Each structure stands twice: as C-alpha cells, then as structure tokens.
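One chain comes next, on its own, written as structure tokens: the form predicted alone.
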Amino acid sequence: MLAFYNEHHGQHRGRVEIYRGEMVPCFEKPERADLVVAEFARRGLGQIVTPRGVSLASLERIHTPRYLHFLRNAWNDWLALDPANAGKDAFPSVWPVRSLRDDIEPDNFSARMGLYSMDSGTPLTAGTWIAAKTGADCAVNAAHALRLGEKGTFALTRPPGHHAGADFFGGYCFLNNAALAAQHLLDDGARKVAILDIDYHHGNGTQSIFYRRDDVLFVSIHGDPRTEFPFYLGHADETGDGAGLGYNMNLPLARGATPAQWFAALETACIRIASYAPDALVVSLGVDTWAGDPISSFTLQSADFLRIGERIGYLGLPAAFVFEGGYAVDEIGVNVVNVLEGFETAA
C-alpha cells in the first residue's frame, strides 16, 4: 500500500478545545498521526511518501473561494486583532443560524468565524491552513495513484476532513479530503465512485456537498444523530435530493451497538456499494468506533478492524483509505494498520 504522509500535520496543534461546558486539552492531537505512521511502518505494510502540492483550483472543485480565502487568512487577520492573539487559538462565538443571512461576508473577524463554522470545539491556530492544504495533497495524490494503477492507497494526514463542508469548518476538519478524493477521481476519469465512511460520527460535510448528484454514492455507518455529533445530519430517511435521490445511505446504530450489529450494517453498506459498480472508493478511515475511544460509544475490538479491512478488500474495488477520527491515542496506530492489513489481505 502506498502511504501519503503529511509532514506538517503537526503545525495544526490545538491548546484546547470546549467540550460539556469546559476548556479540555484537545483530542485531536499531533499523537494521532503520529502513531499510525509508526506502526505503518513497523509492519512493513508499504512505502510511505510525501505528497506534490495541488493547486487551489483542485480544492475549488469541492470548496468555495470564499472559504478558502478565509481559510488561509484566518490566522493573519486573528493577529491583526490583538498580536497577544498569538498566544490563543481562535474559536467561533456566533453563528448565522435560521432566519439570518450568510450571502454577505461581515467585516468583523469573529462574525467571519462564525459565518464558515459548525461548531465551538474546533480550534483554529497558526498551522491550521498548512496541516490542512498539505492533507488535501494528501488525499488527491492518494486518488491519482489509484488512476496509475495503485490498489490501494493511504492519505496519513490531519487534521480529519469530513465535517467539514462546501463552505465551513467543525468537527475538527477544515477541507474535506475524502471529497477531494473523490472529485479528482472523477475529473482524472472515473464514471462513478463510491464513498463508504465508518468513523463513529456521520459525515456531514461529505453527505452535503454530494447530495445532489448521482457521480458519487455516500454510505455512512456512524452513531445515531439524535444523540451524537453532529447532531443535525446523518438519520436513515436522508436519501438525496434531485439527481442524487437514491445515492446517500445512512446507517445509524445506537450508543453501545456490538460488534455483530455494526458488521450487520457494513454488509448492508457493502452490498449496496457492489451494485452502485463504482469505478473506485474512497474510504473515510475513522477508528473511533474502537470500544475504549474516550468520545465515542461503540463496541468493536482490535481484532475486528482485520476484519473491516477485509470485509472492503473483498469488494476488488481500487481504494483510497483517508485518516479521519479516533481519539484513544494509544490503540489508535494498530487499529488504523489493521484495516488496511485487512484489505492488503484481501486484496
């Protein structure tokens, strides 16, 4: 498997995040990557590169110039603020919500923050647009290996992508790089791809901006909106819109689902994926569906990533595997190894 390796994930490295009401140190942290590119490396399971810069015309094909704009200045006009400012990590305190406008961009920094953010739990600091744009490297040069004839690939970075949408930030992502992925297999190509996300929390970001077309298939097994982030996407009966009316499958289990029925729900999503007969899949890699994840709720055991991995070889589609969520830093390299060990095996 050939992995690419964001070599500036660790200049994106929260001080804190809120979490239940408190300023907690952040889960995700510079470790998570970390360990996974040490134990990808310990088993040998292929070679590990860095990615060639893509242009900001690639990220356009997913992401609007205005939030990119925003994206890359944040950091700059946050100084122009205060210079003490560099001492912090910038957060949102306001947001758009229902009844006011988004189309006009405010003046006010903060007001800006709000406008292209989801949450107030994901830290902006000075590395974020850099970790950020060198993992979208990551992703598109993970896909255009799979057009060179790679079976499968690995994009090693964070922070993760897929909360993040057309035009905002949260959930700890800021570009959304199994999206990235899968246009870039479409513009290099490909009739059709598929998207299969197994991180424990629904992928909101990819679910919006893919909606509406019928080019890519989005399936999501991730835990039940009603009681875990994010919250307001992510429920059964959101089946697309338009062309893309039968091409978004969400698979929502309940807090404490066993291993049995989160497989039950990755055969459903299989058999689903076979018979969309996408040219290629990007895999949204999240492990935070491990039983000891400290924000998450599920039940499934080491072992049973092997087992993930294989389950996704067996479909004989070419795959780009992007690093997504998991917080229990500790088991989180062997558990991410293990799913592509699994698919390598199958394969």
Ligand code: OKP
Contents of the next structure:
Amino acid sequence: MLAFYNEHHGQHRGRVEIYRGEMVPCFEKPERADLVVAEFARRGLGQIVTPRGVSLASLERIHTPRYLHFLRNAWNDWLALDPANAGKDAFPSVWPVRSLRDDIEPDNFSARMGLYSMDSGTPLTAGTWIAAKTGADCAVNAAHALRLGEKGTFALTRPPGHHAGADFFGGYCFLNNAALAAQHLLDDGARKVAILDIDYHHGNGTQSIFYRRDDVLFVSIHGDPRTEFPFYLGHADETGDGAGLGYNMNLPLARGATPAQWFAALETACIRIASYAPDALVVSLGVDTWAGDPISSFTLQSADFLRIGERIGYLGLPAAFVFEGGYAVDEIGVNVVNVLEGFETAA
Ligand code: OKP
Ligand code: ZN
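Previous: the form predicted alone; requested now: the form predicted together with this ligand:
Expanding to the full complex; the earlier chain stays at the top.
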C-alpha cells in the first residue's frame, strides 16, 4: 500500500481547546500522525512518499473561494489585531445561528471566525493552513494514485477533515480531505465514488457536501448524534435530497455499542456500497471507535481493526484510506495499520 505523508502536519499544534468550561490540552495533536507513520514503516506495509502540491483550483472543487481565502489569511488577520496574539491560538466566540445573517462577511475577525466555523473546540494556529493544505495534498494524491492503478492508498492527513463543510471548519477539521479525494476521482474519470466513514463521529461536512448528488454515495457508522458530536446531523432519516435522494446512509449506534453491533452496521454499509457499484471507494478512517478512546464510547478491540480492513477489502474496490480521528495515542498506530493490513490481505 502506497502512503502519502507530509511532515508539515506538525505545524498545526493547537495548545488548548475549551472543554466543559475549562481550557484543556488538545486531543488532536501531532504525535497522532507521528505514531501512525512510525507503525506503518515498522510493519513494512509499503512506501511512504511526500505528495505533490495540488492547485487551489482543486480545493475549490469542494470549498468556496471565500472560505479558502479566509482560511489562508486567518492567522495573519489574527496577528494584525495584536502582535501578542502570536502566542495564542484563535477561537471563534460568536455564530450566525437562526435569524442572523450569514450572507454578509463582517470585517471583524471574531465575527468572520464564527461565520466560517461550527464550534469552539477547534483552535486555529500559525501552522493550520500549511498543515491542512499539505493534508489535502495527501488526500488528492492518494486518490490520483488509484487512477494510476494502485489498489489501495493511504492519506496520512492531520488535522482530520470530515467535519469541515464547503465553507466552514470545526470538529478539529479545516479542509475535507475525503471529499477532495472523492471529487478528484470523479474529475479524473471515475463515474461513481462511495465514501465509507467509520470514524466514531458523524462526517457532517462530507454528508452536506454531497447531500444533493448521486455520483457520490456517503455511508457513515457513528455515535448517535442525540448524544454525540456533531449533534446536529447524522440521523438515520437523512437519506439525501433532490438528485441525491437515496445516496446518503447514516447508521447511528447508541453510546457503548458492542463490536457485534458495530460489525452488523458495517455489513449493512458494505451491502449498500456493493449495490451502488462504485468505481472507487474513499474510507474516512477514524479509529476513535477503539474501546480506550478518551472522547468516544464504542468498544472495538485492536484485533477488530484487522477484520474491518478485511471486510472492506472483500468489496474488491480500489480504495483510498483517509486518516480522520482517534485520540488514544498509544494505540493509534496499531489500530490504523491493522485496518490497512486487513485490507491488503483481503483485497
Ligand atoms: C473529530 B473527529 C472533546 C469534545 C469533542 C469535537 C470532537 C471532534 C472529533 N473535548 N469535540 O471526528 O474524530
Ligand atoms: Zn471522530
């Protein structure tokens, strides 16, 4: 399996996030990707290469120009407020919820942060743009390699992407790497692409990007949004809209779901994907479903991740795996690489 990795991810290093009224150390930290790349190399799963940079135009296939402009300049705008801001991460504090206008971009930096975000748990840092951009490069390169004949590829991206929408960040995510990979496959000649999102959290950004389209099937297994982040999307009755009706499948599971329940949902997901008969598959690979994850509640064991990879491999589809969540840092490498190894043995 060919892996795409860019060490610039390490430049996105949030200091703290706001959690239950307190500033706590960020869960989404550089060590996550460092440990995965080390385990991938240790197990000799394949070559690890640095991606070529993709054009801004390919990011604009998914994200709006004004959001990309905001994101690229946000850190400089933050510094322009006060040079002392260099020592602090930027957070939004006000949002245009129902009845407020989101069609006019305010001049005020905090107000623009709120316009382009969904939560206060996602620090924007000096290295956020470079990390997000080089992560997106990994994802698009991983998709492109499938078009060149690779059977399985891995985009070792950080920060994650599946909560990011066309024009907002949140849930630790800034650019939607999985969506960019799927769109690149289509732009390069694939007719249909499926995205399987197995991160613990619902991929609200990915769902919303493709909700009205039938050329991308989105299937997600996740913690029930009644109790789990991102709370406001991910219910089973969200099945797509317009041309996209029938091309969105959510499989929410209650807190504490067992491996048996999780694998039953995976079977449902795989049956739907097989019937869609896509040309390629993108997997949003989060391992925060592991029993020991500090911010999640499922109970998968490390060996289960091998079985997940095998089941995905049996689909017989070219697949680009895009790294998302997983916060139990000690185990993260083993769990991620288990999925990839399982895929390799079955594909
Ligand atoms: C990103 B991905 C915990 C609060 C939860 C948002 C979680 C985002 C998860 N301190 N904040 O889907 O793994
Ligand atoms: Zn997650």
